Every structure is written in structure tokens, then in C-alpha cells.
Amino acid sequence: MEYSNLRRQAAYMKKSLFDQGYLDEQFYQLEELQDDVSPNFVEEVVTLFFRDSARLISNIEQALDKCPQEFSKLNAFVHQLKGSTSSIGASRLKNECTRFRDYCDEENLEGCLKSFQKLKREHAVLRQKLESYFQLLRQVGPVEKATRPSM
């Protein structure tokens, strides 16, 4: 495939992202701190993101395991993702830590376990787009500068 294809692809692909509601003005943020001392910068923070919210993720399931339910525990956990989760812009997963703690202010049990569900497969879903996204990045290579797709 052609360069100019590979760069128009890409593009797209993360338009569709934030079209999608994946991602917020923050990952605009993070591209902008790149530059050719760090050319793979965002890819390795989201990198980093992604090995610390499974850790937090496998920590929020063993709180969920446990009985009683310790909500405070449970909503510190989900306090920090939810902090992560801000840091890269990902906003979809934001928003339902945001809904699982309201869950755990409220001591709802079912309300949780539903939330945690849906986060799980939010962030399997960013996952898999984030890394077919940056998969074509390396094939189109360094960029110049950031740049917003034109609304």
C-alpha cells in the first residue's frame, strides 16, 4: 500500500476514534509532548496505561470477589483507573468508572458488577483499536507534528 494511503488510513482511523468517543482532547495533548527525541512517545504511555489498568482492573475483580464488599476499597481502585484512564484521553472508560463509582458510593453490589463488565470489554475494545492504530503508524513512520483532524 502506498505511503500517502497508509497516512490517510491512519488518520481516519483516529478521527473514527474520537468520532466513536474513544478518545478525548487529552490523547491530542499527550501527541503534542512527541518529538524526535521520543518519536514513539504516546505509544509507549498508552503502553504503560494499558499494563497498569490490568493490574487495577484484576484488583477491582478480587474486591468484587470478596464478601462483603469492601465499597471503599472497590471505588479506590476504580478512583485511580478512572485517573489512568483520563491521562491518555480515553474517554468512553472514563466515563463508566465514573458510573462504577457512583455504584460503590451508593453500596450497589448489581450496579457494579454490571458496570465492571462493561469496562472490561471498553477496555478490550480501546485495546484492540489503539493497537491496530499504532501497528499502522509504525508502517507509515514519523510524523511531524500532531495534527487535529478538520471537524
Second form
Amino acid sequence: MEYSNLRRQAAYMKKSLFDQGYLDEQFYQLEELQDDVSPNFVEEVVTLFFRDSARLISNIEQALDKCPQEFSKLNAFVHQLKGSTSSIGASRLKNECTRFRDYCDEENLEGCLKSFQKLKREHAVLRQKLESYFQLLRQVGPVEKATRPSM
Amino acid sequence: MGGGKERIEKGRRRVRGLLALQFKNGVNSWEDLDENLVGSCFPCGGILVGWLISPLSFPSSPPPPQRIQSSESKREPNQHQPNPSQPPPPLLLPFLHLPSSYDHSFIAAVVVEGNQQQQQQQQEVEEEGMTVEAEAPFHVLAVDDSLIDRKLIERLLKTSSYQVTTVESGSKALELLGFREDQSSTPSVSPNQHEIEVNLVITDYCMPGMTGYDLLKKIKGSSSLKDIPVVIMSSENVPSRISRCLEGGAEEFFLKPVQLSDLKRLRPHILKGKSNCKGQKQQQPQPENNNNNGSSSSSSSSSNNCSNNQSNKRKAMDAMDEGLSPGRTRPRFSSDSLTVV
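Given the form predicted on its own above, produce the structure of the same protein in the form predicted in complex with the partner chain.
Below, the chain from earlier opens the complete complex, with every other chain and molecule after it.
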């Protein structure tokens, strides 16, 4: 059955996201909050996240470009970004934020620049993966809440 | 059928009004109360079986259950007089809510035992009682500058059956709460029309402008708002920050990301907050002992500011185990029978 294939694919995709460290426990917490009242909660939050994080990344980019020595400003942006990544369970991205923040604290501009490039990459990869995942989910239709990929 | 329900409601209102009047006139003893209530004449022919009043109102223990028959019930021979040794199937009328202007804050529960004709209404009334239970969920004000976190906390709170308002800053929060700078010493007189009633504030720590800590201090420094419990959230685990917040009056400190299990810790603080306002207690389905006897009925009816925020719709809570002296035998009540004697 095509349907069960799709479901298996979705479950597998989710499992790899966890196995590869893109997502952590917090993502399950989001799923727990999804129900009949709020059936698209996870996707809504993730969409909000990417919109918000894109803005913050752009702010950081501008700051690095125009006033790179203002580490406190950079710190403030990445603090916000890290908070959001933590809230949705975006584990790898969160770790990259931590590294960037550490370079800021050390006032290590070169470190900041390198880390920022990684951060942007992680962000792009995660976005693409989650977009594919939700696209697949939409094809599958409402899936029962599983706390772990059961297939 | 509908007529019976109306009668019960009428009877309920009558008793409520009568009680209110009595306290206003300075009833001083159990005997006074009972005498006046005899005349209240439950139209459904019920029997007043007992009272519970918080220890603040009367020093002595409540009287033994009285059998008070309305004139109606005398006319209608009740073939199903309850066996005194057996708790009868009751009709619970949870209702009493006195405005804060009364000296006593008390909770009274009247159990009316209907006669055979009213047994069928019992179900309806209980259901009605249950509906009343569902009214007016606790209202939480969530403050966070992060859009994602606001969405998350809103969902968490709604899932936990709270009513939620989210704002993005401390100043917006204070605005909503009706905070006024000059209120540090005088209690508020009348509620601002734009105020909302809030049972708990949960706020992020790190926010631009006013931090969560600043907001906490403002709330605790305001005579009208100080009794509202405040919980602080932060993504950073900084022990000095945590203790500073707790010392500043925060009830709890949550580490982000906040989870559903964390929200369970909110309930006692919300209930305590309500209790400080009105001497009201959480309804406990199986109060087996008197350990709450007088423990949480605080005499802070001076914080009438809280009550200004309470709407008249708020039901009285049945703190069934308040006010009874230890050693009294009484039937335990459960949520289905709702008996109190």
C-alpha cells in the first residue's frame, strides 16, 4: 500500500533526524503538544522558527560585516537564536550556536566568522530536511502521536 | 422535570441570599445561623444536613447535622426518609461566594437531600455542579520576548487547561495587570476597567528592557498585584540568578525549554494565590483527614485587591474539610457522592 510506504518513509526520516543528532528530545515534547485542538502545532512552530532564525542570522551577518568588534551585540543575537533552537529541539544547530557564543565571549573574531559559516550551513540543512519531512507527513495525513518511531 | 430544576435553583438562591444577609447582620453563632435557615424553606423539600465553615468565622465547631424540613416537605409525605446511619444520596449545591466586603471569608457547603421526587434532578444538579467546576479556568499571563517561546508556553498552558494571555514584554504585562506606580503603599480602591484577572504570571528572565526579575520586583512591590504568584523561566542555569529570583519572591524557577511536566508545579502556587485572596481552598476529591484544618485559611482578607480581580462568576470552592474539629466523625466524601455532613 502506498500509504503505509509513505508512513514508513516518514518514520524513517524522523528516526534518522534523531540518530544523526539534528533533533533531540525536545522535538518529542512538541509532538506531545499536538492534538485535535492543535493538529499542526509542530509544523507551525517549526515554520515560525525558521522565519525567526532567518531574521536573526541575517542580523548576525550584518553585524559581522559592519561592526564585527561589537561582540556583545553578536552575543545578544546568538543568545536569542540559541533559545529558539533549544525550544524546538534543533540539537546540532543549538550546539553550533554555543560554539559561536563561546567565540564571542573570547572576542575571537576569526572563530566567530568560521563558526558562523557552519551555523548557516546547519541552518540550511535542517531547514531542508524538516521541510521534506513535513511535506511527507502532509501526504500521509494525520499520523498518530508516536513518542518513538515505531517502524 | 424543568420545573424541579428551577425550584432547586430558587432554593439555592434563597439560601445564598439568606446566608449573605446573616453575615452582614453579624451572626455570631451556629445556633443563629440554623434558626434563620430553618425558615429558608428549600422548595424541593430538602434536608439541611450540615455546614462547614472555615475556622476564622466561628471559633466553635459546627453543630451536629440538623434535620430541617421545609413546609413543603411536610405536606408531601416522603416515603424515603433516609436512614440516619446511612448517608443518603445527596444533592450538592456548590455555590456560595460572598463579596470581599464581608468580614468573614468562609466556605459553606450545603448538602440538600432531595426526596424521592427530586432524585431525578440529582443527576442534573450534579452535572450542573460539574459544569460550574469547568467554569473560569485559571488564567496565566505569559511574558516572553521570543515568539517561538510564546507559542510554546501558550500551547503548554492550554494543554494543561489554563486560560492564557501572552505578551512580549514586562511593560506590556504590567499594563495588562493594571499596574500603577503610585500604589506601593495604598491598596487599590476599585479595579481599573482594563485590568484582567490573572492567577499566575510566568515570565522569561532575559528580556530586553525590563527583565523577568524587574517584572517580578514590580509585581511584588505593588499592593494590588503582590499576591499574584510569579514563576520565572530561563534558558540558563545560573544558580545565583535562580536564588536571586526566588529570594525576590518568585515561586518557581523553570529551566527552558519548559515541558508539560514542569507545569504540574504551577498548580499549588495558583491555588495558594487564590487561597490568600479569599481563604478558599482547592477542592479535594477525597479529603480523608483534617490536616488542612485552618492551615491555609489566612487572614489576608486585607488583600482585597485580589478579590477586585475576581469576577462574580467565580464559584466558591468546596473545602469540605475545613472547619471541622478533629475527632468528629463524618462521612468522607468523594466526587461522585459529594456528601458532607
